[in-house]
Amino acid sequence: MRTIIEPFKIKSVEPIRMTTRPERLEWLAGAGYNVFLLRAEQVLIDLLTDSGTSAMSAEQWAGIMRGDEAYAGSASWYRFETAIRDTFGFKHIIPTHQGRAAERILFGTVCKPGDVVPNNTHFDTTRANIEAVGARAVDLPSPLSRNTQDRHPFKGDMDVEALEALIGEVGAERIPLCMVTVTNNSGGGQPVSMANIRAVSALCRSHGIPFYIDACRFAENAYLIKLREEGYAHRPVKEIAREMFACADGCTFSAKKDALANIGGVLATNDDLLAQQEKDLLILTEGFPTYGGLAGRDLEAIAVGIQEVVHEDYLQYRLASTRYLGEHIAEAGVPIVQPPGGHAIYIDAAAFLPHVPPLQLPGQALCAELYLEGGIRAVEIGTVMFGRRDPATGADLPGAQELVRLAIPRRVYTQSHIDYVVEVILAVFARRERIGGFRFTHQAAVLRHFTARFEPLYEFGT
């Protein structure tokens, strides 16, 4: 059949409050025009993130009822450890309460001031945790990623030549690890090819640099390899994922993405000494190594979810739903990062609002207008999230791109919800020439996008 249906039945529902435009205008102003600061019940369709927002399956809820809450050595821990190791293959599996906790422990253990950590593109918390220990996060995206309209199948790749040049410039001894994020979230949700993972791994090993994978969306990346990379069409997704991880020395993982859970994370490594150091820090800040800040019921939900996420009927539906949104708005002229990836559609806000300069925050303006028009909450991935201030002059510096991400929660919304999202985006697109910019009225020194407040530089809402 041509129609790809949801490979599940809906067993429980949560009502959505149908808000009005005047209400949304008032709420948005009260939140300082930052959609992070809105209450969840004020949002109709929440595409802020796909992290921790999945609908869990009947088997996951059954696992929650089975949760063993013993402090040490619970049965739930052993089921969790077995499921993660079976999928990832690493020797040491360390649970954390979410992915950024795994990042904090990893970088706090291996990095020191003056170190350099390359990545295809660091996401916000990854970069912040690296910088918090005095190291420098360096993005080395594929040159293809600069053109949002290029349809190359693996625009999430790392620039291997740039990595080799960086090693030559700073020296391997200053690079405690190299990372590749799959899929490349900051780079438009684009996948990383197996060929690129192998090439980065080989280069790192030739210089004695540990290679890590940020595995948040490993299943989606593995399925895109199956669809797009020669030689993988007939390989099971789980097998492709194991091949990806076999190239690495360890990984960080947010179970809030491709484990279909609402909380949880993993830090994994094959290094015995490093694992012990990481567990010592885990005990200090997260909890005992057989729960790591998680309840037994959470360990159970992750153990089930990590098995369900590699089911290919689910992944086929997941990518089709995302592609449906991207194709329908792109056909009407809305500029998006092409080709559509797995977890989100990224609107090119700079092309959507070419008259709004980067330092007037076009992505933030678009997020505000999407919420006002139809109650949709998206997230800016541009100058608000990744812009900087020049340490020498204090001048504001724009981000590399101006994107707005529409992250689709897993197993939550139906096609009619996505059709509504399409209508709202097209309504905003039709009046895009009347949209202006924003400016900061408050910003934190680190991860400013979470708590910043803004004001419009035009007659917003008229």
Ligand code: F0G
Contents of the next structure:
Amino acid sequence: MRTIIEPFKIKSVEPIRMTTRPERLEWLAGAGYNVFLLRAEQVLIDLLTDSGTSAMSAEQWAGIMRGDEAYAGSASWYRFETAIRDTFGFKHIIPTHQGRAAERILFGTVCKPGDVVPNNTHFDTTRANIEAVGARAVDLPSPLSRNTQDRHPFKGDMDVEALEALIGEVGAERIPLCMVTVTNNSGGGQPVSMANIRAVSALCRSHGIPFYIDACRFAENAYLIKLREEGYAHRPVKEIAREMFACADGCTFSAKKDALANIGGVLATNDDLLAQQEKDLLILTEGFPTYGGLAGRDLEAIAVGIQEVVHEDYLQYRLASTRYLGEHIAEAGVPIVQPPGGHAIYIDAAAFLPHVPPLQLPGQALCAELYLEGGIRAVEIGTVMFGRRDPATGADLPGAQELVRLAIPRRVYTQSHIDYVVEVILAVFARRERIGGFRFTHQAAVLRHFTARFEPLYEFGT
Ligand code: F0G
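Could I see the form predicted in complex with this ligand next, after the form predicted on its own?
Once more the chain from above appears, this time first in line as the rest of the complex follows.
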């Protein structure tokens, strides 16, 4: 097969500033070794997130100029509503400024204290919005996801037996909805199979529990179904996506991912009464239901992006570039979560640095080293993000796993950028035995990873 190329040419460029190792050493120390505290201009290749970081197409920029900024009933709203309904299929489409605003309105409307919301794996804002209304967020990932080296094609699935047990234990009346996140971001970016979506939907329907999809990366999930699940190889991705959504009663969506936009979100439902209650809350905090906290120009960019994201040339390139990064580092022995998913490669930092114990923050050490070596910004998903202080003893407890996520912005980096990332990771891997741990010098009580400061426990940068 020929090389899978970027299915676009470059019309507008954004220079990135080359940096030197001494500069990076100084900037990193100034940021307390926390890459969240760097200035973006100090970063060469920014793999912190795939959210809101997409490059827009010429058509999307044309939409920006077309944006109708009328407060109520703008032409941009109608184009947005038509495009979203055409892709998702739900009756009521409610615009929000980003995904978490849709989550807040949904859970604020349907959840009460003591309720339980299951998900394959909640994203952190999803969990936080459920907990903010006094309900409990329960993760029910497939047991296959525990083994990072297992190459099962759908490690993002929900554990259906565990869902059945949970319903039996707490009672369907305490479960206001059940959610499945596609792809399973917090669970290693792994896809969910159509068979699993159908099984979860059928179980929920038999108990009268509404079933929702967290649709952030719906197009990548649908394309992975096309590639990996029997019976879908010849079906258009858009049709596969519609089949996924037809199993659900509604969805939440961040347009910052699979709508190729820099901002925006959606809450969708088929329930008339619920939609009315949600719109009432929307008016209170987001805006009138024909703009929901977005400018008309943003609605246009999303309306175009949601159509472009299901193009199969785009998706083929998108998944090939993620796989390319994963395979090239894995071939050289770097431990990653297998198999590569849609939007990111996750390095297993505990296996990369087996001599660094979890409480000495191996993921943080790896993030600092990747920045020092080549100006790459990644994100730790381990003890820094999910570790806790034991409320009884005050002892530090490690997170469940020590991952470093390399999230790939959509349509932003070319193959030579990815080749460079591979070289930098391999250079760090070659000197891994000389890398040590870190400790906190400052941490906030909640969401500490954003603002924490650290110091190295070894001769960093020598
Ligand atoms: N659900 C999932 C699965 C997500 O990955 C995110 C965001 C959200 C909901 C919230 O959407 O940011 O528009 O409010 N994920 C980003 C990330 C931030 O880096 O993975 P939002």
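Just so we're on the same page, rigid core means the largest C-alpha set that superposes within 1.5 Å between forms. Residue numbers count along the first chain shown, from 1. Computed from a predicted model, the values in this text were never measured in an experiment.
Core-superposed comparison between the two forms: the CA of Thr19 stays below a 2 Å shift.
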